[in-house]
Amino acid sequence: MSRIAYVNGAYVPTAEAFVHIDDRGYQFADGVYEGVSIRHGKLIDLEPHLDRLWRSMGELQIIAPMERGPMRLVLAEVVRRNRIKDGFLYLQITRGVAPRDHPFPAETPWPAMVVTAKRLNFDASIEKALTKGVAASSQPDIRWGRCDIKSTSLLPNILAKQAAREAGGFEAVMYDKDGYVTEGSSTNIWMVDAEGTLVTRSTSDNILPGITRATVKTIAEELQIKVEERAFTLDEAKDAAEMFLTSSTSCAMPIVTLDGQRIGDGTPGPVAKRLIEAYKAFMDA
């Protein structure tokens, strides 16, 4: 069976799913998008999703598409024809359609939804994380100074993405000018100092508030793991006892190699280990 999306009012098979070439979201990237992770059928943290995209539309003035019940009725619709148990639901809304133009169209037009599905295997994901860990590679922040709207303008995060795929590593952990980490390219980063602290970048220093990264978060604080939110340097990470990694795909990830340096004893540590299970079980419960 095809999959099936939703475009604009309309579920569809994929085959048959297209957006208007005059769609501001294709001339410039005028939308903001969100994923979210299905396990068992479930939207795993469906409401902090909903509340960062109600947040970037109206950092973008982009008016909603429906209200949030229905939103949330359609999601589930998306998930259920395609017969998802375990996977990742992708939301973007645009501004809509209208002659291009740089500045927001004098008449407001109707913004576009598209909301699509795929099957991921959390289960493999989670094990990988608990047995092997990932590498990842540091590559220098590039990108505009609003990251803390989740915008569809990516290409900065697309070229960081590929630069460390091409050194090796999963994922690119993005420093700034001066030399301290902001993020990963698509994932939010992490470290554990040599006194078992867990030391995670402020959401204040224009990083994007990652939704796994609140719970993440929340987990730690309810184990009783120290949690600091503060800059630190690339060096600081590579000589840290742990580091991992937080999206809504690939859950608490341990990195356990940076730009070909081991982290730690170069396997995924007890801090991360323990994050990793209690947040199965949250996503399990």
Ligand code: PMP
The other form holds:
Amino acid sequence: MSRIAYVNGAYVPTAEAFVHIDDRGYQFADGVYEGVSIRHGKLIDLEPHLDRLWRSMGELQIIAPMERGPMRLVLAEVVRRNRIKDGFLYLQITRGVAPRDHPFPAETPWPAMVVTAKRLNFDASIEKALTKGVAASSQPDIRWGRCDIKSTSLLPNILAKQAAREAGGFEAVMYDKDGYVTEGSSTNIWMVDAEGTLVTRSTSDNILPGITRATVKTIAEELQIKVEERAFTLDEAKDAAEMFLTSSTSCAMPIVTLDGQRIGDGTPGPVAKRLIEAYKAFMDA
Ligand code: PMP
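Would you mind giving the form predicted together with this ligand, to go alongside the form predicted alone above?
Now the full complex is given, and it begins with the chain already shown.
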């Protein structure tokens, strides 16, 4: 947790950082967020994160609390004040404070903005990715029809992640009513087929357009690994040569078992390992 948080214009010690009980984020999850990884003190892929944030706000008609320039300064200041070298920055913007009523308030409130940051050990997580990977558990995707918006309304994701944890998995691999994998509860999901082609669901297909997903796709293309964007079923995934997940906190992490069934030989595969090394180089550049 941050020792210093940014809350609506002020940098305050976390213990003194509060939001209003009528904040629509608290009442209705009427807000959006971004999570950005910090490596060597630098915010990774900040511009695509800001693009996605602006898109999420636009889709929900939440006004930006500040322009992008000042926002970059606030984010950098939170990293600096917390002296974070490797970690994770969390940024949340809600529609603001208004008496509880479902429609947008007649008088548009000023949006509320909170930024925190915490330490993460990326070297340990990269080491784990290269040597161990994680177990995953399939869970039905019970979310709404706008998963492209990075909304703070995450209850279905929380339930999926919790069910996965209770089943011994690190992440939930969510699937739709036709048995096709959508994404993880907080990650994008990939497989490598028998020909070595990387496969991941298309972002036009009602999933969150992951920033790590986009960077890993570019890296794969640079490495001349073939990438196909299409839906694949759980059964196909279980028969795949490799599986892995991507997210800002996990980078690329091999999934070595799904529902207790080994993927490939049950260890991190060669394609995932190449991508992890290349993603690490990208973060270190
Ligand atoms: N899908 C979902 C549902 C997520 O919540 C996240 C992380 N916030 C991701 C994918 C991965 O996105 P990113 O690579 O931008 O962290």
